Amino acid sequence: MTTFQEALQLVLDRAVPLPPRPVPLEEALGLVAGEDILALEPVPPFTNSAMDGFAVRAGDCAAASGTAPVRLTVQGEIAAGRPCAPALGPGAAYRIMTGAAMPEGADAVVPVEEADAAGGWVTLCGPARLGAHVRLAGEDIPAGGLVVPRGRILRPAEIGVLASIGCARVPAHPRARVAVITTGNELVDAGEHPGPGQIRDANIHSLAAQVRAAGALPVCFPRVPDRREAVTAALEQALDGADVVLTNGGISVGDFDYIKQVLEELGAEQVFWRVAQKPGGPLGLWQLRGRLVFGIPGNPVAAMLMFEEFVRPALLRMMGLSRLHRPERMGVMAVPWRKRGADGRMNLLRVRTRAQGQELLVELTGPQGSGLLSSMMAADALALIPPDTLAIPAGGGILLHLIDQPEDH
């Protein structure tokens, strides 16, 4: 069987970033810039007032004081959004609003709280500093300046700056569209009452939520019955409209497990099938028509863990991100742990952690059966037990993936 590390590398080798394309600015949050974005004009585009007050010539007010105030003629009023006013003459001032264009000749703004205006005059009792409360054209971003470098994640601040330079469509790696297909005659929707031998389909919802949490777009298919023709039709449709296909269930060697057979009939290249890990041994990866197709086991915990460890990093790479993996830390076991026997597999344990001094203490979330989905709610980390490790004593070291924290490498 393929080892855990080999399988992950094979996945990442084939997860090619999606080509950048223009994305509407309102849809770009969290995406990655696909190229350097330059400012075609300065920000702000013109010199303007940073305060409500009076636009003045600083030299006219240099000698102003409480005992020798300076009186200036109010030449007019300049509101924000209006055309630039005529040049300011010597010994005069303009009443000006925040954001309004500074008139030629004015080089400072006196806040309205520091002035006394009446009868067409304004009296100043202190000097105005040259450039005070004035925002210069290009002060924030010069024309031709690099605004967002290629590879930068577009956060709210980047979105705002891009709007300020008039970038209404952003060249970015798009969100991956992920087809999610669950298979099984026994499955019913969450809102249905299961009949004899039936269970509610939790996996379609947990996997779709994981896709969204990774920043990608889930495309959920109706549950597919265990019939070869139904599986074929679902895969054909998924390949037409998605960048990645996730199949869930039907991947093992049972009489009604058709995913692997149908993929082979469609001409898919098998990258690997079966991984030396527990849970998730039947995990498979194929390439077909330029798409990655993941065959994920149907057990609920195995499905979520396989997404976390293999699918999520692939989606992040496809969307242009460079940090693909959760933080890795070493923890210490609070109680002893032992395998039932040598199995040659990487074991993934659901655990919760708590800080104790300088150490990260690790406890199992409870029984580790791959059908116990509620155990995932209590887990904030996965413990990776190497294939050749049969037991870990209390206080023994253990490698952790901190699944509640953002990727750091």
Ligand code: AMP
Contents of the next structure:
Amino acid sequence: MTTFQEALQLVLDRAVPLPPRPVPLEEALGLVAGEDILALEPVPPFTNSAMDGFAVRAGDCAAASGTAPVRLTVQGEIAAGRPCAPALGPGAAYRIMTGAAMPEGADAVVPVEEADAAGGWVTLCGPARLGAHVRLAGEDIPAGGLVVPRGRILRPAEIGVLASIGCARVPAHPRARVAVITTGNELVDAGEHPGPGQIRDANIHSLAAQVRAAGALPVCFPRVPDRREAVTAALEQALDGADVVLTNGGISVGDFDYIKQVLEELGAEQVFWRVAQKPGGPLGLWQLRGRLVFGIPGNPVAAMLMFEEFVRPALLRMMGLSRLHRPERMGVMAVPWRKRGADGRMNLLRVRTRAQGQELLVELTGPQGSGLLSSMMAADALALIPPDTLAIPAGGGILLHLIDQPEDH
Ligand code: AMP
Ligand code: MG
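Could you please show the structure of the form predicted in complex with this ligand, as a counterpart to the form predicted on its own just displayed?
Starting with the chain above, the whole complex follows.
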């Protein structure tokens, strides 16, 4: 059987970054730049005032003081957004607003609070420093400068800067489109009352939410009954528009588990099926028509954990990210833990952590059955117990994935 580490490596080897394409800025938050992006124009594009005040020639008021004020004639007013005003004459000033273009000849701005204006004149009681309160063209970003390097995550600041250089569509790795297909005759919608033997379809919602939380785009398909033709039709349709397909349920060895059979009939290449882990043993990965198809077991906890440990890093890599994994830490067991018997599997436990001094104390969230979805709500970490570890004493070390925190490696 494939080991946990081998399976993860096989997933990552096949998850290749989606080719960059132009993405409207409004949709680009969290995406990764696919090219170096240069400024074609300077920012700001023209020299302008940083204050509401008076645009002056610094030389005209170099000698101004409280005892010898300088009086300048006010030549006009320049509001933000107005095209260039005529050049400033000697002995004159312009009333100017923040963001308005500096007129030719002016080289300093005296803030309105430091000037005394009346009757077409302005009186200054101090010198103006050359360049005071003036924002030079290109002082933020020079023309030709590298603004966003390839590989950079687009945060709100990057988005704003890209807008300022006129990059309305940014070349970025797109969000992965992820088809989500749940299967099972026993399932009904969340808004329905289950009949005898039926349960609500929790996984379509938890998986779609996980896809979205990873920054990818879920495409939820109508639920598929446990019939071979229905599974075939759903897979055919899903492969058409998605980058990745997640099937859920029907991947084990039950009499009505058709996913694997159908994938084989469709000619999919099996990358692996069955992983030495608990939960999630029946997990499989196939490649078909250039798409990755994950066969995810239906038990609700297993489904979420398989997404967390295998699908999420794959999606992040496809979207051009280089940090794919949550923080890994060593924790310390608060209570002893023991396996029921040697099972040769990596055990994934849902745990809660608590800082105590320098250590992270670890407690189980409670019973660990793979159907107990509420245990996922209580967990802030997964503990990974290697196949050959049969027991951990209280105080023993345990490897954790901190699933509440963003990727750090
Ligand atoms: P399967 O992997 O199809 O054998 O399903 C394993 C267990 O998970 C069964 O108890 C199913 O009823 C349950 N299950 C499968 N799919 C879902 C789902 N979408 N939502 C909630 N439970 C599910
Ligand atoms: Mg099923």
